[in-house]
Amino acid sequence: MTSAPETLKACCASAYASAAARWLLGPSFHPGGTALTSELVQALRVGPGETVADVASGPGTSALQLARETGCYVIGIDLSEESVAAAAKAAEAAGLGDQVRFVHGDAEELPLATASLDGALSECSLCLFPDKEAAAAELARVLRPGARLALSDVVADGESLPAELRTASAWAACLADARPPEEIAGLLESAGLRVEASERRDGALAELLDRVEGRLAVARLVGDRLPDGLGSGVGRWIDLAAKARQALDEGILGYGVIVARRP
């Protein structure tokens, strides 16, 4: 996998604004679906009158769902235009768009004023950044002292990974470029924050596999009737679900949560 950082980031914001990205994950785009997201968002220990910060917030969802559960104001950061303007139009039609913003930016560099934040959220994209390290100092430098950092990403012991999901696909699929938990862990202590809590939910990405399986089965019944013309290239999506399920009963593969505070 060869592929320069900021062409990576541009497919990956390309890819998860696509029709196909929707048709094939569901609203939520990340493993463990709402539910996970409601537990993270009770390890802020957020309310109303705090800012907290969706970062890499593709649709929307999450960030509204932040919204509605705690009555906070949130600002929603993604590298792609398009899925700002999309959020955007579904904070609106959620009646949230006095609550709720979204804005352009790179999560490696983020357009947020230093300790401006009660609380940050992000969930299955630390695995997309390039440069992971700038991604866990921004994220720190945000934060208010005493302000929590809710976490959620895919794992994966990076050097049984096999070949096939080291790809500039298998990067896009959250796969190619997943740490271990504890290299996690590391990359926010050493940028300042204190991890509280880390553990792991496998099952969710099991069971978003599932949803991907099944569509990817459909595709190939439906061919270039897909979205984005997704069944142009379904076989090898296909291989790559395949993958990635073995590597997950092989124990290479996870899926993990981390809750960090600034001291």
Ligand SMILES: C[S@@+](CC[C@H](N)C(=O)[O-])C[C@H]1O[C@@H](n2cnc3c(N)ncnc32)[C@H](O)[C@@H]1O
Contents of the next structure:
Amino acid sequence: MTSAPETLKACCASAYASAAARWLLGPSFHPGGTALTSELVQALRVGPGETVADVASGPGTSALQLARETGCYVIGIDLSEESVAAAAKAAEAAGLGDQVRFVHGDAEELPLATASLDGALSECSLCLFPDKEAAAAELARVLRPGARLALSDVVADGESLPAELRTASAWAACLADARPPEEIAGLLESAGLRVEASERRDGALAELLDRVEGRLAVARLVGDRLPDGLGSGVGRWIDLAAKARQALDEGILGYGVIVARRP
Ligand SMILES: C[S@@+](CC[C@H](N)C(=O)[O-])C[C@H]1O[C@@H](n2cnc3c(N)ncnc32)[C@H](O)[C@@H]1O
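Provide the structure of the form predicted together with the ligand, given the form predicted on its own shown above.
Next comes the full complex, this chain leading.
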């Protein structure tokens, strides 16, 4: 897997802005859906008047949920301008335009002031950032002392991933650069955060894979009538999903939740 970091970033941003991504994944683009997001939101321990960022906010579903469940102000940040625009539209439609805003930005260089946040959420996205040390340092920089980060991500024993799960497509599918939970915890600790909790949620990834495999089976049947021409390349994605399932069954792949606090 030899793609340049900027190429990988652009590819991921455009993949998740597509109608095909929404069709495949549903309203939340991470394992565990809104139920797991609720757990992360509670772990942040934030309330009305406080400000929390959702880093790599994608469709904006979690940012809106965070605002509804806590009453806090939310800033969603994503590398895709298309996703930012769509999420802003969703916030307006939900009547949350005054409480939630979405801005274009890179997780490796957050457009936020130092120590300006009372919390940060980041779901299923660290695995996509080529420079994970920079992203961890940015998350630590923007949190005020005492504020928490609630992060969930695909986790993997990278050494054991088969070659089919190390391609550029597998990177965009959150697989190729997923790291072990201990490594993610180490990245956050090195950035100056203190890890308070780390848990595996592999069942959530299994459930999302069930959905994706079901949708891909439909895609194979109906072909060209699907969004963004998904039908034409479906065989490749079915093979990738099968390899991911195998890695999950073998314990090489999973999903993890980490809560960390800035001292
Ligand atoms: C798997 S989706 C998760 C979206 C959202 N967090 C959720 O769980 O619904 C990954 C998101 O990361 C965004 N992304 C990828 N690289 C990024 C970067 N360097 N900075 C900010 N966002 C990025 C993509 O545009 C995409 O919206």
